[in-house]
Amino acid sequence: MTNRSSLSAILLFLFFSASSAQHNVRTERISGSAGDVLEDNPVGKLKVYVYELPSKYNKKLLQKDPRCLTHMFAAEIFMHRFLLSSPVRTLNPDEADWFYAPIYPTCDLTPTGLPLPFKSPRMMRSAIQLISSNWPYWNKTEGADHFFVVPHDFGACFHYQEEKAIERGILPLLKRATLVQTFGQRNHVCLDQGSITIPPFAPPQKMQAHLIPPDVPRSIFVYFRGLFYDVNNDPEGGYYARGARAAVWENFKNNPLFDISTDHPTTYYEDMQRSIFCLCPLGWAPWSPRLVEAVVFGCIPVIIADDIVLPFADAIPWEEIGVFVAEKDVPELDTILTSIPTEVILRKQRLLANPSMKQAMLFPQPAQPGDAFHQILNGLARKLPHDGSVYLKAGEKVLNWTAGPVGDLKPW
């Protein structure tokens, strides 16, 4: 660990970070494919049917609770109010590439905001019921050419514990299904090959509402609020976090380059705004609102989740951007940061404030170009066209529709 006596060194060096990047160039363009690819317009390139289901599937639950709009899952439902009046939206289904299915399976939320995922399963089941008995086109493919939104801590495995999510898997009718979801973990059961990782929901509005002057010092070197330990859920400690979270707290509480704690206060958007590194650690999931909150605040995000799949990976260039620390190594985290050359993190700095990457990572309202609805479309148009493999011969059957626990075959 840094000792007391290179304080002062790391000091200066924040201090010449901080107005050195007030006099250097603010922002960089992605350089090659990426920075394409994230620019791309998917209008033109693919077009989708919306179907029209009862509205117990979403509008309904939103009305039961209206917390559902600004809870970190919310993209199911903006996706939904997004495609209705997007211009890829095609009324005549048989000319659609893609289906969706406007379903809200994590508007089902405890007193205290956590969405409860436990229905989940009847729900889907119920609507791809539906599907398959009033329109022909979800069994032509059993589904290979529709796509969900399932922004759950472990997407469509629907359990926010993940051992039970992994023993669960996904839903079996959501197989050949594109699944949009902000779960994202390599060589894990609950991400399809075939998905799209996309970034949590974060207010946009509410961001804005608290930008400071881009010409103020980064002052503070390390920052992170948030849990360290779940005792409620995780009483004996390890199991939360893979215990990345308590390394942080147990090496680092008293580092005076580290600004973390538990507490949430009022200026955490500009605190972020006023750091270099802001820490990322898995929890749960491997995922977090923090990812968004640091990209869009030009704060260098410092990913500790091993094997983590990021949001656009096609698109945004993880690496350039952030800092990969691996979970066995958090205890060298005040090391690995103050060893980074002045230079690279400056470069990261430039490329965080390109205006095209902060985009990417929102849902405004209304959408807006090259943001997370058009990337998530961008997505879809690349998978284009469907292998002729995925169509079904007439009364061909691939899924099994009785396949997974008991209590997901009970009606919903």
Given for the second form:
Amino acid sequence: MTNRSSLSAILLFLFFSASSAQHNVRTERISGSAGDVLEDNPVGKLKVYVYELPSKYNKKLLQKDPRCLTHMFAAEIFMHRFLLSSPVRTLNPDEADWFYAPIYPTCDLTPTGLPLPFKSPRMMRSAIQLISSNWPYWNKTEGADHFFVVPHDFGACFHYQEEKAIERGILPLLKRATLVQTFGQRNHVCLDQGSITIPPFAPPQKMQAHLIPPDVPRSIFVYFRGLFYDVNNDPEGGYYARGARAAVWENFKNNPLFDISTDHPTTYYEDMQRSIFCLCPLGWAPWSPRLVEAVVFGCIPVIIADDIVLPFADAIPWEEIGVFVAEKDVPELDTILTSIPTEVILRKQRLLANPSMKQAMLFPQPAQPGDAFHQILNGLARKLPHDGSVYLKAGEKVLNWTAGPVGDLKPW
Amino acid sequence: MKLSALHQSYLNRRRSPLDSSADASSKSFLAVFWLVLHCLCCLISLLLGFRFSRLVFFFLVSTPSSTNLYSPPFRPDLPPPRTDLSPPNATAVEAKTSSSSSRVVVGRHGILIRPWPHPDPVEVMKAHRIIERVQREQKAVFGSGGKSSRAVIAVTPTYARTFQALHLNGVMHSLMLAPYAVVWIVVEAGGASNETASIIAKSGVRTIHVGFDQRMPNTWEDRGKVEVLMRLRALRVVKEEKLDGVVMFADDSNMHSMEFFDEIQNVKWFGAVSVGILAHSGNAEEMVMSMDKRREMVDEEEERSSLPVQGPACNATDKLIGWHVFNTLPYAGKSAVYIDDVAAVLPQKLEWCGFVLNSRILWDEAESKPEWVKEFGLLNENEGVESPLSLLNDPSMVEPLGSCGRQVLLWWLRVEARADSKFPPGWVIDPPLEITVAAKRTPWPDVPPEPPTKKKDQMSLSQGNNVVVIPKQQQQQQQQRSSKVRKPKRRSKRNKHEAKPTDTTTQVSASTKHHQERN
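Having displayed the form predicted on its own, please output the structure of the form predicted in complex with the partner chain.
Zooming out: every chain and molecule, the one shown earlier first.
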């Protein structure tokens, strides 16, 4: 498997280096630990079967609240739509490599637009019960060849508060399934080993509409817009973002190189295109759409989130593209950033200018080659073929259907 | 369940609570129990803070291990929100997970602030250098359409005279600022001199210093002819050395805008730009008069506008149809003939500086040279090459640049000093001046004056008005004043220009002093 992939990577590299030799000045090839896979085409490498679930799991939720299409958790909805019309979809479940259940667990919104995760475990559970009773494929592997899209704050832990999420852990029924989630942090309960991290949804048309010519000189050194203190939920400070955002504010509010504030300017996207570094610190969860925006606008992301796992981490070499700053090093952020050699900065900008990099972070409608949907499929394809051990003998049960808080066991 | 009350209150602050899961059977007992517990916790939190009380409660009533073994981090003394560099007391219990322990602790962290949270100037400079480098790279990659930029070959005819340093430095700075590779061909009349060489050596661009055997004549007309020959000599250098790029003619007294260099990159073979003509007479009175006259003219006939611009003329479809030429009629008979005449210096019909050409036109082999270009090697200079259009067979193939001549990208100006004006060689005062007279009435404290050896200025410098002599005492002042008043009559009017303001100031100061004396 590895020999084959390395060989194909070498061939791909030779082919692409020959064809894109003149692009080397502006952009650079992106090769992660999985090889040059951003431009891979997953069609032909895998087959996905989409379960026909009743619309109460998906369409009705969307009808109730169409805001689900525009918030940053909209990846689950767009993934469903993409798979329905994708060439990797198969209508014959017996030849499918992967099974997908279209559930929108994050589409339960408060009036202000924040998703509530309290009913999501029950919804998941009831969907899995439906799948396991109507189709035989769940029981064959207890979900090991199924994948679910759970883009909420802490993935399948289904809670917005980290302590509670850790306490709950990943939903027991999803322990064997592959989770496609935005949350990623090393050695964390809510990140399973085989999960695929994806970027949060950012509206591609909105970002395209705010592009400025690339020869506008980048004159802002560091840029950030957002909260530093969450006075509603963390009045004393120190909880929100583990104190990192507050440290950024306290240390650099007087520094003219740092254009940081809590404003909501209308020129937010344009300003990002005029900046060299864009801060992407953690908030209540380590991931944020700022990473996607920084990549699309060519601003080098400065990631301040300990142990974070970034989207498509095996395909995209984030260490070469972004700057990682430990939370304890935030007071020295200016020293760190100014001591980066200019060649390194220029190289990072060249990598960011690579259109396949930008495309991999977006969920365009309709889907385009190389976009995030395809990267998800690539990630799923890389996990094939399934290990023989995932197939259970008849009657063998691994999952504990009664595990979890009592409240989860209630029907939905 | 057990924790639902506290969680409820916490949720209240964050989102609208929707969860409610309590058993009906033990509800009443639980309610009373919770009430008591709540009051207890309120009391404790009044004393010790809300979160601390919650954690104390957790510790006192540890949960049964039905859920994961998770104990929240316990900090015995809550640090205030703003601490100094010392991190909070790390007696936190690590959030143990079922697999391995994470370095990242959930819970309250201190906000790290360094002792001096202000910018360090060295780092600010480093950041600015980074920004500059990034912008340069951006310009190189994206600017000017992203095509690879061509070298700029600047041809400058010059000769050693008073104003040479002034003019040459101006051109030099423009070329140094242009973000392109520059080859500067400086042709000097009277042979290559050390003076010129020392000026252009400071440029940092590649220079080719060519000496031209003729000396620069004294009349503008002849000077123009010699300059043409010098330019052709430079073009021959381009041909011989096979220099590749865009040839532009940077006369040393012209002023170029940066957009000019960007625009000429677009030339394919032969292009023309609009040149602003500054026919400056150097005579203040005449200037004022001409301005008044022009204002009158504008009032009467608004049609007629003497735009001092020379360049390509286009029709509505941006095709070249002719040339705008400088209107010399208002200056008829009053134009300067000799180089130091105080009259308007008029340009030729079409100045060389308004044209740019692809250096490949001059090369020998007709690689892809268009047929409407004459072979440069066969050009006969003695036939009188007036404007660069004589390099072409078909002048209508010239490309108008700068949005078809609408943008004026450079300015033409001729200013020279008197023919007999002297200046220190290399503009270095060596040996030092003999006389230094102390300055009175200056804001800085008085320096005891040097003992004056001579009264009259006997400097090796001539009447270039280089030193403003401020007299020491009143008698000296009056004498100086009278001598100063006498002098300008002999000198040219230009010096009166400068002498006048000083005269008035000295007059005013004299009168005030006079008043003081009276009082």
